[in-house]
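The chain below stands alone, shown as structure tokens; this is the form predicted on its own.
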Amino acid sequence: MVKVPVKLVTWDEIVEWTRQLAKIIKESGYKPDVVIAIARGGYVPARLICDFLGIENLLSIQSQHWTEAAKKAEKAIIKFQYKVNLEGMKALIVDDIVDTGESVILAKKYIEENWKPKELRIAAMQWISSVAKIKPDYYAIEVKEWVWFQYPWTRLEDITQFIKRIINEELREKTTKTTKEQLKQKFREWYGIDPPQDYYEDALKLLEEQGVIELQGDQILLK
């Protein structure tokens, strides 16, 4: 039984989904003057939306809830608060996904109160309708059962955290060492996917640098 269902997303899918999202926004008749990316996941989708809709103005705000892949912090926070004047302008918040929705809700509230746009709407590639506390104005895909979308821009970060979670929550209780192949098998069992080999090797090196493991050829010592 997979503990954390994961969808490994490709760059081609990102382009396809954002193109579809831009088409939905355009057909609605909404013409934003400025796009606001929710950092960090919204950067790439927001830039593509700007391209597909012909929008030059792009801002960002860091509203953060997930502090570790597939594990969330207790509450969303706005990091690096600042103010801009969007009075008289139509704005569009763009994020990669609306899962719990708390990051988007907080960003929307902050922007409305401090940046004061004329109108503000929300767009995301995916909306997990079964758990989200808010429905975006625009979305390309409705996801009815929770899954962790593993996007290309967090590939190494997520895989590193996924491996670390396996080590801390299962392996450490049972053993002091494993092999690369055995750990990879555990990865498949936990997440239902094979980690891309180059990212897998890079993740192991990062974990060694962090003092979590020690690599000895194909052997992995847990520290």
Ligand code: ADP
Second form
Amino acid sequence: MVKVPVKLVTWDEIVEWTRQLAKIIKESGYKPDVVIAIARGGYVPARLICDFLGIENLLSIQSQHWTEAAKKAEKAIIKFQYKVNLEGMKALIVDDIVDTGESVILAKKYIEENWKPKELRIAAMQWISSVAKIKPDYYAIEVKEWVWFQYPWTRLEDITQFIKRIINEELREKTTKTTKEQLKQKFREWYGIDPPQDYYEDALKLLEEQGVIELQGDQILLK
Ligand code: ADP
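Starting from the form predicted on its own, produce the coordinates for the form predicted together with the ligand.
Everything in the complex follows now, all chains and molecules, and the chain you saw is the first one.
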């Protein structure tokens, strides 16, 4: 049994899902004048939605909650608050996934109160229906069992944190060293996937820079 179920998402899947999402939006008859990407996860999907729907106006707001891959901080906040005038415009919030939905709920409230669009709807590639406090107006995939979508734009960040967690929560209690192969085996046990080789190597180097480990060839010393 894996500890954290992870789905490794490819770039091709991102294109496929956002194309599907754009089709659903188009078929609904909603014609947004402006797209609002929720930073940072909504950036790539929002840009693709603009392409598929032929929308020129794209802006962004940073609503943050999850500070570490598959672990969450206390509450969502709007970083870098600013005002734009969207009066008379139909707007579409785009995010990668609605998990608890708190960040998107907060962004929606902030935009409605401060940017005042004529209409505001929400689109996300994934909607985790079993935990979300809000249902997006548009979604490509309903997810019933919680899983961490390892999107291509957080690959290095996620893999680094995933390894760090294995070290801090399991290995350090038992040993002072391991090998790249053994650690990879643990990665499979914890997350149910193989870390992509180039990212695995980069993540180990990052952890060495952070002083978490020391690399000696294939040996990994835990510090
Ligand atoms: P909250 O963080 O308040 O629960 P969301 O559910 O909207 O709000 O999640 C915020 C962001 O965190 C998402 O846009 C996404 O980038 C990241 N995230 C949250 N849950 C997942 C998940 N299961 N898989 C991948 N990324 C996630």
